[in-house]
Structure formats: structure tokens, C-alpha cells
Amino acid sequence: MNRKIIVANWKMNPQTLDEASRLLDGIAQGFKDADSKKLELVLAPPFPYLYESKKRLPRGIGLAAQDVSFSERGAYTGEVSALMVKNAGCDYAIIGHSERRWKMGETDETINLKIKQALAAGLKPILAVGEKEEGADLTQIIGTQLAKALDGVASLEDITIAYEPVWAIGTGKPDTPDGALSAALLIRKIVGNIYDNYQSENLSVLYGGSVNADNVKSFVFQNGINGALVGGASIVAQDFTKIIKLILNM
């Protein structure tokens, strides 16, 4: 797979619709006339900005929700269903982000339910996995996360997996390119054991964790890594546009 995937996770930013609109316009301008065969760009703004994002984004830029509910419908105050975000114009949903795992107490079992809800609604899940402590046993941790999150999921055709070591997120201390590649290859090996070699080889695997314009190429242009999940650098239009242009000019 030659086309790279860049997912911009805005998290709980920016604070006003005006700021979000300016950021959307800046990113859209940076993506203008981009070759969609080289880059798939996906933006994940907060829920309140989804409708405005869908209106402002040009064709060719995908829209993602940062989360979906584990339930299709019901008396779950504060939850947002997969079908709701699909109807808001989303193509993707980030599921199992480390901040939800470690700060909100989200379990692998809940993540499994969310993946099934997303798929049922016609969304493409971006499943995040990764270890909390540097030097932890990746085989055991990622193996467990994948097995439980994908339990009962027949195919990975519409699923992307993002490796994001928790210790690298927002710290300014990314994993090394070799470390990220080793994790990506481990993910493919585990997927091959759960499914088959075809799904392992055709799986899109992203790296996330302090990705910026200075290091993005060292991660995404390795065989085995298909792109990046970008956090802080995606909420400054100039910085994120620089990442986009780096990918497109390779």
C-alpha cells in the first residue's frame, strides 16, 4: 500500500467554533489539489464541530469521530451513538484511544462493543493499541488488546490499527522509528495469527505519539507503517499543513 494515511486527532480542541472554522479552512487550503493516491487525510474534531467540519471540508478529506458509544441507543446520558456520528457525516471513528483507556477507564470489552457498533453503522474504526510504560511487554499487552477488541469481528477490511505508546503521547518524546516499526510488525504478526496472512499484509497500521513535521517522515515511510495518528501538531494549521506537504512531496 503506497498511499499514506494521516489522521488528525484534535482531542478537546479548539475551544470555539470560530477557531475550529479557521483551522478547518487552513487545513483544507493546505490539502488543496492534493493527490489522493498519495495521501488519505482524516480529521477528528470534537463532536460539536462535526457538522461544520463536514460543510467546510473539500471532497477527499475524511471525517472521524473521536469516540462512539458502546450502545446503539438508549438511556445513556452523554453518550453519542455510532449511527449519530455517521449521520453527522463521519466516515471513521477512533476507538480505544489511550486517553480513554487510562483516563476514563475504558476496557477492552467496551472497546470491542464500540468497534461492533461502528461497523454496524457503516463507520471505519481506527483502533488504538499500545503500552503505558516504556519497556513493557508489547507481545503480551498488544496481543491481549487486539484479541479482546477484535473478538467476534469477522474481517479487518474496514479497520485501521494505530500503535500509540502511552508514554510518547504529548510528551515530546516519540518512540524511535525502529521501535515503532517493531511494534507495527508485531501487530501484523498477531493479526496474522488471529485471522490470516492476507489480512495481516493488507492491514493499515499507523504510528501515534508526539508526531510532528520534524519526525513524521521517519515513521510513515517505513515498510510496515502506513501513516500517522497526529495529536498536538494537528491543531495548528501551519504545522499540520507542513506535515501534509512533506507526505505529498515524497
Second form
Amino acid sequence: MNRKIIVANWKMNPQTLDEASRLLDGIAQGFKDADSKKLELVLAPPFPYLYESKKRLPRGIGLAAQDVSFSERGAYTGEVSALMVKNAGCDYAIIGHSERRWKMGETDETINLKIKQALAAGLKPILAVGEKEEGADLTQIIGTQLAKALDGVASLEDITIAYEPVWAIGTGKPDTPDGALSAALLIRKIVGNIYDNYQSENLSVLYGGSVNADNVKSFVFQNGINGALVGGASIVAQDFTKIIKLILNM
Ligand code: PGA
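With the form predicted alone in hand, show me what the form predicted in complex with 2-phosphoglycolic acid (PGA) looks like.
Zooming out: every chain and molecule, the one shown earlier first.
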């Protein structure tokens, strides 16, 4: 079995460092003695918890920022730069999450700048793409999102793509395993056209949207899907540990 990747997107949770610390310890406990050849685990807590996360997490668990600034440095009140999160111990950055696209008005052009900032700082971007309405034209929507986000990006070597249909996020109504697989294959086809077959075949593509312990296997054990981006089910240690164990026990 190929190594699977599970990314925990905590979003704007929890509200205190104490709770965050308990969650970190619970997850670390669940991952103890895990075979890192089977699973790459990455946590994306909110910015204020990154340093504590780095301190508490064992070596085998990676850290991601949930976003980075479009700018390298300077007078941008409220922004957090890619280099800051890299220096806080992050390996990855989620970029272009649909909540940022649709709730914060982030455009494909901004996402492109963020990808470039992340790469320049030595972070591996996890680029999220997906359609808003169920049944929409995926070739057109995802094709545009990928072409614009990756404009001027020389190689996919450090990039992971998460297919996250917006209608499946936080709704308890995930895509079907077949739907997720065909979107993942479409993503590979689109990037194969922009780059080449080698990069398309070696790209990691994740599925995200209402993933939980009951359905995670149906998504990630298909050839063509390399793992999952988990939101709601990643902020309760017990639930998330169940997901980790399911992957490790396959
Ligand atoms: P969800 O979120 O698992 O709660 O649907 C996924 C995501 O937003 O990445």
C-alpha cells in the first residue's frame, strides 16, 4: 500500500491553548508507534498554537499553517507571512481553502501569490480546489482554479492538491467515493496537461469534505486518492484517533 496522507484542518478551533494542548497530546498518543511508512500525519492548528504544537508533537507528525500571506513582508496588518510560519516549525501550508475563497473573498490570483510565497519560504502548499454547487462543470471550474493557482509555478514536486467540493464541507454529506475518485483523476489529467505525465502521476491528491471514521477508508483506499483533509472529525481526539488507526491497520 502506498503511504497515505491525513491532514487535520482545525479551522478556528479550539478557543484556548489548554484545549489545543489536550487535543495535540491526544492525537500524539493515538499516533504513538505508528508506522510512518503507512501514514503521513499533518496537523493544521490556528496560528497562535503553532509554537506549542511544534513543542508537543513527536517528530513524525507534520505541521501546517491554514493560510499564509500573499506578501513576503511589510505593512499588512493582520497578515502572517509564509516565513513566519516556516520559522514556527510548519512544513506545509493549506492554501485556497474554500472558506477563504467564499467567506473571505480570496481570488485565484491571490491564491497564486500565496502558493509562490509558501514555496519561496520552503513550505509545501496543500492547494484546495473544488466546485461550489453539486453537479457543476468540474472540468471548467477545477481547470480554471488549477491553471490560475499554478500560473508561473515551475514544478509540482512540493505541491499537494486537495479536492474539496464546497457542498460536502461541514455538511455531513460527503461526495461518493466514485465522485471523489473521478475528480482526483480529472485533477491529474489537468495537471498532466499543464506539466507532464510524470508529475501528474506522482502528485498527491487528497479528498476533503465530511470525512469521518465511517467513510475515510472508502475514499483513501482507492488508487488515485492519496489521503484526506479532515475538518470537523479532526478536532475531537477520539474521533481523529479512530481515523488514524483505520489507516494504520490496513
Ligand atoms: P469537514 O471539513 O471535514 O468538516 O467537512 C473539511 C475541510 O474544510 O477541509
